[in-house]
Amino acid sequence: MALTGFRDFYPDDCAFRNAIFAKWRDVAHRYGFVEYDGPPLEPLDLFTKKSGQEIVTQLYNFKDKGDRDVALRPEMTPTLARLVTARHRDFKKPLKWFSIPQVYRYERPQKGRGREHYQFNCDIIGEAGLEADIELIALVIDTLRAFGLVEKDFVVRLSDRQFWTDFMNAKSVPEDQRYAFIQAIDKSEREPREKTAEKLGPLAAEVFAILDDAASAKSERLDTVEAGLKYRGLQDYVKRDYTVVRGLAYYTGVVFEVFDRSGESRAIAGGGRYDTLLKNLGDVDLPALGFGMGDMVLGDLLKEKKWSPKDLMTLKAYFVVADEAFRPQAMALAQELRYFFSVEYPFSPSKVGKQFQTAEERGCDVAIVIDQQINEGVVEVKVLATREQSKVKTGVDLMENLSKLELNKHHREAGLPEA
């Protein structure tokens, strides 16, 4: 048994969470971001310095057999900073990165968060204008609508934290009093209004009127980052919400929380713009933003609308070795065609209709019959979605029409018509 928090991967769990990694990096790229890793073991320091002493309650952290003291990360924007500042130099700005970690936490399991999940993470770094802020907004909404999911399924709140800054000035609140000023905000959905307005003090009835009524809270930079969402055909995935100000203390400027509609569940992924903090963590003085989306909320979600993973990279083949003499045959075209294709075939004799039976309980989409044909380099292909059969010569043939196989299979993922 797995320890409590911790999960347990079988190979339909294993296939379930690849697909999302599928998909998470199949966006990431069509967006221009490159793949970036770190290790899951840094110094302690490295989290503490970011958020302070109290982290370290939620952290695996220990004294490593050359007395030093290290965490599993909780989180990778730290692990990111430390390595931007160490190479930057090197890399043409602004650095598009994303990477899929897993993370670790010692926290009270609950639905939605255990004590270790990945997370897809996103950054942008060196890029000062709200088009970064746009791009990245939309390479959220991308992602989820990767799943099928649509306007329906989510939202993402847009808030400025920025805004509140500007509040907080222009109503002289004291330094020190900041920090519980915007937690207080951020936990105000949650508590009850007169908790929360006892925590604002004599702010509370115009911090209310800006949360009840967004749009007549003006800000520019939320006004430039909807149109340019607008002018992507995005806007009815998003609302302004300025109850959203991320509880972090290092965000700097537009912030987001994407949600499911229904709102019976925890944030599906959140992020902003944090200008400071490599800075802080580095002394590299580097605009940045990024957003991070874990695996448990968002594979409830996608379980909730019934979502099946599907093998995302390739068409996958079952040889149906019909006549146990044409076997070394049947081998010698499986090898060819895995350069290209997933293919599985029998270990052992057994009845047709039983290969038939293995091959659709595996998921594979084409059946291959090698029977006496083969000598005459031809064999018989088989589309067990539609039981649609047809003699095919093997070489260029039988590449050809498994490549249209393929390429109508990836079209009807995507909702296209098929070629």
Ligand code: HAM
Contents of the next structure:
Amino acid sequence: MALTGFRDFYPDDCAFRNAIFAKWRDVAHRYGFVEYDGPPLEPLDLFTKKSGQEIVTQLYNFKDKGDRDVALRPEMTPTLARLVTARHRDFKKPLKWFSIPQVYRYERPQKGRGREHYQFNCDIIGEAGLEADIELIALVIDTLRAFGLVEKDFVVRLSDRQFWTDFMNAKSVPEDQRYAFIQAIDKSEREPREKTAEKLGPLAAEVFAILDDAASAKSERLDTVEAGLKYRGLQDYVKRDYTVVRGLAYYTGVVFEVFDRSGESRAIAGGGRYDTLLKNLGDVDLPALGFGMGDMVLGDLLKEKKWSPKDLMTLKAYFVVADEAFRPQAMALAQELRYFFSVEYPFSPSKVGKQFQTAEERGCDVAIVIDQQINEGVVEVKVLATREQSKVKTGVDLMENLSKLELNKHHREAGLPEA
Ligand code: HAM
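Alternate state requested, the form predicted in complex with histidyl-adenosine monophosphate (shown: the form predicted on its own):
All chains and molecules follow, beginning with the one already shown.
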């Protein structure tokens, strides 16, 4: 049994996970992002310095055999900051980087929450203007739209950490109480009002007025971001909401969290601007922003919506070895076809009918029957869905025949007429 909070991925689960990853990569590429990665194990202080108290209490940390304090990464952002600050001169700004790390947090496992998850991270580094914030939010929206989700399904709750920093400045909230203040707002939705009021003290009434009526509080940054999203036709996907401040310590500007409209699950994604993290970590003054989207909450939502990963688009062929005497020729042909198509065959002799049955069970598109005709360079190709059967010459003819079947598979998938 896997450890509590950790998942096994049987082939179906892997197919589902990989289909999610494929979509993530596809959308990131369409926005011009390039992929990077880092080690799952990092020096402990990378996270204790920067991630904020909540994540630190959830760390998987230990001493390694060299007596070093290490931790499994609970998030990717400090690693990204480390990578960028170490070699920032090598890259043209702004950087648009993405990654799909597995991350580890010692949380209490429940629906949508485990002790490991995969997290799609997209970050823009070296751009201070709000155009980058708009682009990033458009990207998070388009990522979810790529799975067929629409504005009825999810909402991006937009907020501004700087708004609260300005508020704390105006009210002279002492430096050492600011993190607790932000945390109280972050938790305010999940806690009874009295409890939040206790934490906020004399500022409670004023804070609640803002939380209850977002329109009453001004943020030029959010006005600009909302206008930018409107130009792109994405206004129905966002809602201003000052309760969102993000639990992590490093955010400085526009922040957001994405929720399922039914409001039942935890956030699908979260992120925002963190303009001072690279300076604090590596003494490199570069503005930055990004988001993380977990595979668990998204996966649950997609399962609810009955989204299923698309079948392998490569044509799948099954070799029916009707006469064992010709197995060597069958193998030679199978090897050749595997440059282009997926090919399977029975490992041991079995009845022809049984082989056809296996072909169906394996989800193959065609059966290629091998018998003595192979000596004349001919095979029988049977399309399993239609039962159509034809004799085809091996070589160019067979290649063309199978390529056409594959093309039609794509056409059917895209709802286009057959070629
Ligand atoms: P985060 O809000 O801590 O942000 O996590 C991002 C997403 O990861 C969450 O919205 C949720 O879907 C998923 N997630 C977090 N913890 C768990 C868990 N225990 N089990 C399942 N899913 C989980 C960050 O980690 C930031 N580093 C994101 C970021 C990137 N900010 C800037 N760049």
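Here the rigid core means the biggest group of C-alpha atoms that line up within 1.5 Å when the two forms are laid on top of each other. Worth saying up front: this structure is predicted, and the values here are computed from it rather than measured. Numbering follows the first chain given and starts at 1.
- Superposed on the core, the two forms barely differ at V34: its CA moves less than 2 Å between the two forms.
- With the core superposed, R327 shows a C-alpha displacement of at least 2 Å between the two forms.
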